[in-house]
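Presented as structure tokens, the chain that follows is alone, the form predicted alone.
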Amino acid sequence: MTSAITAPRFDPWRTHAVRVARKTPEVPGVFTCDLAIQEATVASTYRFAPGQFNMLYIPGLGEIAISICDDPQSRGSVAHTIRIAGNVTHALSELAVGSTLGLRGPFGVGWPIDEYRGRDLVLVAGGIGLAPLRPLICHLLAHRQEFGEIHLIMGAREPSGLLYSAEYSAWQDGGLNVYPTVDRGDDSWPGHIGMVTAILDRLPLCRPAETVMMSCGPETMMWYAAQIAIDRGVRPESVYVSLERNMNCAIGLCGHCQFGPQFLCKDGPIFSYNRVASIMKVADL
């Protein structure tokens, strides 16, 4: 199943010029980069679905797939939250405001949110896995009356690693039940301590058979979260995961992102759990 929130057709090989409009430090080793689209026609027509990604290109270094973390209603620019992990992401972190780079996209299958109006939702994020869920959160806040209970669980190793923490109050005020948790707290941390799966295990689910879970983060976390949700009565076909692999071409030609019979760049990155459960059991695939 795919999202009804879709982008218009585009040339997947065309790279668009974008300018670094703003850079925001988020947590250690992670920053958000707002990219202004330079071509007026592209800027006015660019659309994306929550859960999709772009390919960001730095000449001389290469491209990298980065999830879009922006509000789907934004126009003219698009934000990406980036973890510094290699040559391209390190170079992105050093770009000054005003610098120009390339962008291809959007690519991939988004969260299937329009298929689940009226249902209860559970969103589960680990670390930077909250970034691909943020556009979905923005969409849910804008259409809050169309859904039932919405629970958001997000985890990090320590309080300083919780992504977008300044937005939690607004999400709560907008009608989401927000549960941040950390592996290790400190004297100033008033919230939950423990794994996101522990919160999920005791989360009040009023109607499990009418609940949809969407998760993004480490694969081990998502696997355990899926088991807990299913054990609690959530239908396997109503559990979704966002998977990550090395994506070089973004259209299924290079094969780097192959996951069993699936190509994550074009068949995903969002999958229903029952579609990939048997593959996720294979260690180090």
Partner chain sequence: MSNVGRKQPVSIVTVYKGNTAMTMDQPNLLKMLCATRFAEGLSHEHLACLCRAGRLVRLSPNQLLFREGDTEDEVFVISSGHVRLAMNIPGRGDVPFLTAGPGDLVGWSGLISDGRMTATATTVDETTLIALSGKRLQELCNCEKDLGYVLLRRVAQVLSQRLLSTRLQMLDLFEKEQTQKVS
Given for the second form:
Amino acid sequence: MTSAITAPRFDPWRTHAVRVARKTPEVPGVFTCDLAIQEATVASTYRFAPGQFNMLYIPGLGEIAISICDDPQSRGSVAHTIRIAGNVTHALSELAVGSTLGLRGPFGVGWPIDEYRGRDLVLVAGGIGLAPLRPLICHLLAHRQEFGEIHLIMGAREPSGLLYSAEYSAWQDGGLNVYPTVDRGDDSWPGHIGMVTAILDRLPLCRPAETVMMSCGPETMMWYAAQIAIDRGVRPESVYVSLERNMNCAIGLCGHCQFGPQFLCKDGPIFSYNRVASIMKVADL
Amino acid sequence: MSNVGRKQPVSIVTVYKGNTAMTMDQPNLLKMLCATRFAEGLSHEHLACLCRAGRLVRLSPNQLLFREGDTEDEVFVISSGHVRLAMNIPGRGDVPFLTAGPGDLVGWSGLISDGRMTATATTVDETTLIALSGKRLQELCNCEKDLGYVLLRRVAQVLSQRLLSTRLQMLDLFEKEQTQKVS
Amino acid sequence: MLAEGLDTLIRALAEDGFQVVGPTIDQQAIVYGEIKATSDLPRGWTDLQEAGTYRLQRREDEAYFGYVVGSHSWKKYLFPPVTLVASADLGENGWRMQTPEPDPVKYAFLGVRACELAAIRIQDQVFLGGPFVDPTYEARRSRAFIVAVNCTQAAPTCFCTSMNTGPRCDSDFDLALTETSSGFLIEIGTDAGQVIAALLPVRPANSTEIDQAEIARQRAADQITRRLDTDGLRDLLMNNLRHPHWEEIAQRCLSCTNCTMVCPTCFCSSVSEVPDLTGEHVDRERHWDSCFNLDFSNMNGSPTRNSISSRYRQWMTHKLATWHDQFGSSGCVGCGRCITWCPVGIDLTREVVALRDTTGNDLSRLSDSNAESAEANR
Ligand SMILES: Cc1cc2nc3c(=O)[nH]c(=O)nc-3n(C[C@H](O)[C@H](O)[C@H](O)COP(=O)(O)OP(=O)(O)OC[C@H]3O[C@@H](n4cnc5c(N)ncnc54)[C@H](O)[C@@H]3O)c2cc1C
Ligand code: SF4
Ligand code: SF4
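Target state, the form predicted in complex with the partner chain; input state, the form predicted alone:
What follows is the whole complex; the chain from before opens it.
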């Protein structure tokens, strides 16, 4: 009565029933789950931006944040690539096609791609960090002529850990320079061995000040990738990292995902390096 | 570089033994050296000096550049192409641990120690290298302290990058992707 | 209004459909609970507070509101300790998820202090001011009727004057009372307040009564001794994230979460799954959580904030520093609850002094890189 509060708005706790439309094994311990939203009106209006995530919910077990890895233009279902980490992810891996579960989303801010038309792009992914970059890759392939050079460097522990490897040649043909690399190779792997940083170090950058880097992977990897990019002349404000913290509500009300002044869920998970650099190396923040 | 679509296994087909070098006039060699990342921060005069101790080496894929345990005089700056470094572990064979590419320095033992190679280097693709005589470089550095300082500083920078990459590899960041970023 | 008018107020609010909640004595403390009549109020009692100490004591007079603040705050009504946020039912077509209609409960808060009005304003910003609005909070907040009561005394733990939140109630109430020896002076804050006031046995106050009330309020202001120097506080904390003093505090802090539970602005929560016996109906219950809990920051199987020092640092830097970035104000209203209810008497105002006093010497070197951060994070 004392405050000017408006009529109830959209309920952020509203959870959509979704059905497992398809399950695809990816690399060991990782699978992709295409989820079809049951309610037709919701399904037809559901849109997301590359880099956003959903909260996937198994009643009785819990709700977890999973990035959307689908083509933003695709309709009918929404794909999520999931690494089996613990209870909920394990239960998700056991769900049969046709099972129902819950979905809230999309949440978070995506990759700021529209700000960078005409620029050169370097995408750096580590392990499952390629998943949230995949919608961006789809977007770039569909709008290839709007950008300059596009490099995609992705690292994995070993060749069998390279996510979406069947798609690399299509990405290459679509005008992306694709550089997979692994930490541990063997004689059957003819490709590159070493960290993504080693490739980044010698990547031909024709106009570093006009180049944008977007990365997702282990924090340590992103940190050093950012150092190298900046060292090579990329502007710190044009370097983006996607961070992870514990996440519970995804709507900025539960306090879990705070990282200094930031709420990862509503201010992120994607941040310009500038904004988080000073606290990324403060231990246990 | 892109290894997309490359499926053929690596097998060593030719052995390079220091004598398949191409001859090339100094100005061209200098131009190639200047174009590498290694040349960053080195003056034109210094680079010209280095080239006097150098020659050009062109190799086809899967050629052996040097072998772990051997003693070599030459240090290589990769101009184009890639070289895979491996160490031999009895029972496991040659275990590759790093792919070096344009601008990278390989075989640096020849410059800072006795030239005993700590890895086996094999080309991955068509590779052009600038080979510099370690002995001549050491002599040069000894009489031109200025050049010596600048060169060794550059080598230290290159090696520190290499060390960082190796450390990250060793940290096994993707192992379970533990304690780190997944999203 | 004479003291007897209070009963009329309680009755009028109840008849208007409000559940009246206010101060009452329970388990040797003044807490907030349901108030049916003035006899439920802690008449003639006061509280003695210090760091780590709380005790009730008889007053020499029969004042109704002669205490400061207790362990409870109004957040327990607006942001309840346990809330049903959603539920799921398994049917023939699989799981269906629902969100509950907000409980239509209408609360009238009796006895809201100035610092508590400020705390409500802060939680309004958290739950209503961002891109997402919490439906439970919104429903409860929009219906609440607020009867503020000006403080006429202060505890040694109070520091509202440092936070510019009191002791005077100047806005955001429907009615505000000041208790004096001769009765209550009433100020009307809203139209809704006007409507209720019209039902009360009131008459215009004379100048003596107005002066009396002013003197009573001034007494509270004069009694406040504790200070928190907020000048440059945000940057002080953010520039000292690696200060060794966090470790020193961790030697004392038990990580018990008390400070966060009693704080009227703390809003951290977690959702738990509560299935029924069949497993076919699941309630999703949100309960208060705390950044002092180890599993609060769990990620990939281990907590990000594994040490007490990192958890205390999170709490204090959130309250006093990053809250400004997030919500445009400090997260502390200076009520002193966290000081009183800390079992080991940790006092944030003193910890800030300690951080201030040891900054600027060679320790600041450790945090140089964070100075830019303070800028970049604005
Ligand atoms: C923005 C964001 C995007 C993500 N995208 C992906 C993705 O695309 N693919 C993927 O495989 N993983 C992703 N993750 C990580 C994923 O959320 C965790 O792996 C998952 O929560 C683990 O749940 P669990 O029940 O299987 O693990 P357990 O260890 O058994 O349970 C841990 C519990 O802690 C809670 N928790 C909250 N946040 C986290 C967290 N960040 N990590 C671990 N536990 C957490 C959950 O309630 C979870 O059930 C993302 C995380 C975030 C924050
Ligand atoms: S931090 Fe302490 S003094 Fe400040 S509002 Fe919270 S409980 Fe009150
Ligand atoms: S500061 Fe005090 S009340 Fe807060 S967690 Fe530590 S011991 Fe508990």
